[in-house]
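In structure tokens, one chain follows: the form predicted on its own.
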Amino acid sequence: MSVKVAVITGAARRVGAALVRQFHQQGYNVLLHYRHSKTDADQLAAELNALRADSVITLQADLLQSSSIQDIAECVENTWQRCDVLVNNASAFYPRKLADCSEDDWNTLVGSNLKAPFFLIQALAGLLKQHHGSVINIVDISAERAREFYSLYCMAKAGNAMMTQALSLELAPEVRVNGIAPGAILWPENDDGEEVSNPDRLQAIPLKRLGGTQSICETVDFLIHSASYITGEIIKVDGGQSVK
């Protein structure tokens, strides 16, 4: 039996990198997609390939380009001839006031959070169906709870949530499609890649702490390996923030 394969977008750093490590530890081969973080991607792949040769491949791609979507699908098929899991993790996230929104902002935020995941699912659907695979879309609690100055981002994530539900119907029974809606998982980063903490934000979270990458990894693992009768669901991972 051939080794299972996971495709993870935006996987060079932070949550994406943690998911790469988890799937690799579970015996998967992994396609690690990145856009800008080549050094991080190459270092992570080298570390894991040292443990198991040729088990991780990296692929640089701008998911706003349709040709890049096909590059990912072709790379997986040519390398391993299968895909068992797709995690749509890559996402652009930044504020923009209505008066300042441009078409480029629309293309970036809607493109990365909705268009790219949709067409990547389309491109990999055939391989996913062959092995009764799963898709995990990283949504956001902002899909249901609007944030001031983040209208484009919230709209895109709301579309992502509906995409998850709609495609769970269309791809059943062979493929399960679920989503995870994170809250405060890690502190945001500044332009230098340094985390910027804001302890006051924790007061809005009943559990009074960040979730950390492990909270997302645990939920992905549950949906992939312990929830064979769940599809079309979006699980909030937000420390209870959306309840308030």
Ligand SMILES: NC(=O)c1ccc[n+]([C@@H]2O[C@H](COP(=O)([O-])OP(=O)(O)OC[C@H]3O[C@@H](n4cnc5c(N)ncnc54)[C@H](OP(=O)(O)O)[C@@H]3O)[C@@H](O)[C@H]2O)c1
Contents of the next structure:
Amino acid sequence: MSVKVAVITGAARRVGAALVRQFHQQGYNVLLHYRHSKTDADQLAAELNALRADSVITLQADLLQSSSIQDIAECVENTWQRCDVLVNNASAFYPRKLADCSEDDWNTLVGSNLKAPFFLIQALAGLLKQHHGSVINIVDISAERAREFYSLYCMAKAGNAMMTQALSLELAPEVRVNGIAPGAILWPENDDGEEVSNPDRLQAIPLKRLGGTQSICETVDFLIHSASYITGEIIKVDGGQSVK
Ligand SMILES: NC(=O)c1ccc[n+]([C@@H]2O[C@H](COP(=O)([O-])OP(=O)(O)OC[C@H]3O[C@@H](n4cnc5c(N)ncnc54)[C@H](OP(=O)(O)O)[C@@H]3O)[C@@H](O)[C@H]2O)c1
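The structure above corresponds to the form predicted on its own; please give the structure of the form predicted in complex with the named molecule next.
All chains and molecules follow, beginning with the one already shown.
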């Protein structure tokens, strides 16, 4: 039987890179998609390919370009002819006041957080069905709890959450489609919405700390490998933040 394959978007750094390491450690071949982070992507792939030859391939693509979706699907088909896991992780995240929102902002935030994940699932659905695969969409607790000045991001993630439910019906029984809604996992790197990385924010979190990449990795692992009767579910990983 051939080796299982995971496709992870936005995977050169941070949460995506941690997921690449985890799937690789679990014996998967991995398609590591990135957009700008070529150096990180190449370093990570080289490190993992040194452990197991030809187990990670990198693919550069801006998911706002429609052709990117087909490029990813063709790469998986041509390289491994199978896909067991798709993690829609890539995401643009920044604040915009309503008065300042442009069509470019709409395209960037809705394109990366909703449109691209949808068409990537569509493009990989055939391969995912063949081996009873799983999709994990990385949502956000902001899909349910509006955050001021992040309307486009929140709207896109809310659509992503509904996509998770709707496509879990359409792709059953062969493919399970689940989501993870993180709270504060890592501070954003380009934080022009100053309140987001304010350490005081930790006080609003019952567990009083960031989740870290491990919190997402262990939930992905649970959904993929230990939750065979769960589909259409979105698990909050937020240290209890949304309970308050
Ligand atoms: N970090 C948190 O605390 C937190 C909280 C709630 C939800 N989340 C969600 O969890 C996921 C991972 O979070 P993160 O903080 O690790 O993400 P991140 O660093 O903000 O973004 C992940 C990657 O997305 C890629 N990306 C953005 N726009 C793209 C585009 N148009 N085309 C292709 N790739 C694009 C970037 O790739 P390049 O670097 O290669 O350009 C980036 O490295 C995201 O879906 C995020 O919304 C995170």
